[in-house]
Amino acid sequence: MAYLGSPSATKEVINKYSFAFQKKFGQNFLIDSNILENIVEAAEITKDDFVLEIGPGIGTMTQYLCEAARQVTAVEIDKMLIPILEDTLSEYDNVEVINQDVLKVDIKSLTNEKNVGRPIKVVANLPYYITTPIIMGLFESGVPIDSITIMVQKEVAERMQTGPGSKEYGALSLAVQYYADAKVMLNVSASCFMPRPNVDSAVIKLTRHKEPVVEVKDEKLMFRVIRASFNQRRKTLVNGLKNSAELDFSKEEIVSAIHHIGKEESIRGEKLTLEEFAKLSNYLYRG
């Protein structure tokens, strides 16, 4: 029975192990059972599912996932949490804890071994600094993913589902749009965590597209173009692409590509849609 979703139970575990929160890992543990149940519901976890959990902490969400899923693998970077997880998850026989940085885990092999290569569901409570690398790493890895349901800072969730023209719009917005359908499932007050963070959070669900939403000749090139477009937001698209260390196109090539998609060379990257970035990179492609 999942019992950790309360302030008293969390305090008891922390005191028992004299656990010290580590700022470098962005540790904030959920202490609201309603939110935990809502996350499992939003992720649509069933007894057929293999779930990869990133950052289990003391195992609060993990307990709820174990009760809903067929199998759970939780990846935790902090070795100080491993003895705690062995304790809090001791009554579940459908969970494995891996003490490693998730960016260094071969998730493709893990998926093949645990789920015979079928699509997995990912659930995570991510600190801001690691959100983008983890999401992009999962999408780019070729791992079959059904959905990623993650708790992030509210502003990051807004950035993931925003469109051209807004100040939140950027490379992350476009990457998420390219790979998945993004939907904020619930907002979570800072008071639902221990220790209490400085900002509110949101749970966003990224459901992987079954088919590509745009035709791209070279994904990597498109994302290099996108990154270069937002690295210096105040610059025009021409200057952003021309000054990028990742690209080697001449100004003439860039201007020609921008005209090809029906835009003026004074335009900035933040005005382009995903489809326009795809057309731009396809025109620049030298295959």
Contents of the next structure:
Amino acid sequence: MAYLGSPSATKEVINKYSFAFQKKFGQNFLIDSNILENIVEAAEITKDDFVLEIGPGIGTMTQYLCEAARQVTAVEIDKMLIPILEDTLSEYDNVEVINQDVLKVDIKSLTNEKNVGRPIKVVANLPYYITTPIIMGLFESGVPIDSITIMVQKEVAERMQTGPGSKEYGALSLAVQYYADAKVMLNVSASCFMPRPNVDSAVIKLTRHKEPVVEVKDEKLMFRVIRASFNQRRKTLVNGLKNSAELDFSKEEIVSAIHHIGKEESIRGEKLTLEEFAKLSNYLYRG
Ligand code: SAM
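Next, report the structure of the form predicted together with S-adenosylmethionine (SAM); the form predicted on its own has already been given.
Everything in the complex follows now, all chains and molecules, and the chain you saw is the first one.
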């Protein structure tokens, strides 16, 4: 039975191994069994599923995942946690722990090997500074993904869900919306972690679209256009695109593309929807 989701059980493990929390790895462990149950429920894990857990810590959520899933692979960067995980997960024979930086793991091969290329579910309570590279890496690498259920800083959850007009709207919002349907599943207060972080968190579920929601001729080009538009937030879209080192369109080409999507030359990038960015980049595409 999963037993780690309480302050006393976590303290016991920490003391037994004289474990020292590492700030650089963003180590804040969950200590609330309700939240853990809710995360696993939100991820809709069944006995058919292969789950990739990123950052298992001492194995608190991993225990819940092992009970719900067919197979779990947990990738943990901190080698000091490996003997602890061997101990806390010893009851389970459907889990493998990999001691690696997840950004260096070939998740596509892992998925092929463990789940014969079928879509996987990813569950993670991660340090917040690697949230964006991990999410983008998973989506862009072509790994078959069913969903990513992930704990993020509350503001990041808002950023992922928001649209034009909000000051939180940016490249991450557009990327997430391009690949997935984003839904905040629960809010998690700082008191549910040990040690307590300085920010409140939320669990967001990104369910990958089965079919693309917009038609894009060249994804890379669209994301370059998006990045260029938000790099210089206070500038107009024309200037943002013109000044980008990643793009080489003339002012005339850019203005003509903006008119093509029915906008004025003075528009700012932050006003465009995903669909408009798709149309804009399709127009700029040279084939
Ligand atoms: N899942 C556990 C829980 O909920 O209690 C631990 C969460 S803690 C916020 C984040 C975990 O991710 C830590 O165990 C940390 O060592 C690990 N981690 C940090 N960076 C990582 C990386 N690049 N690759 C894999 N694991 C990482």
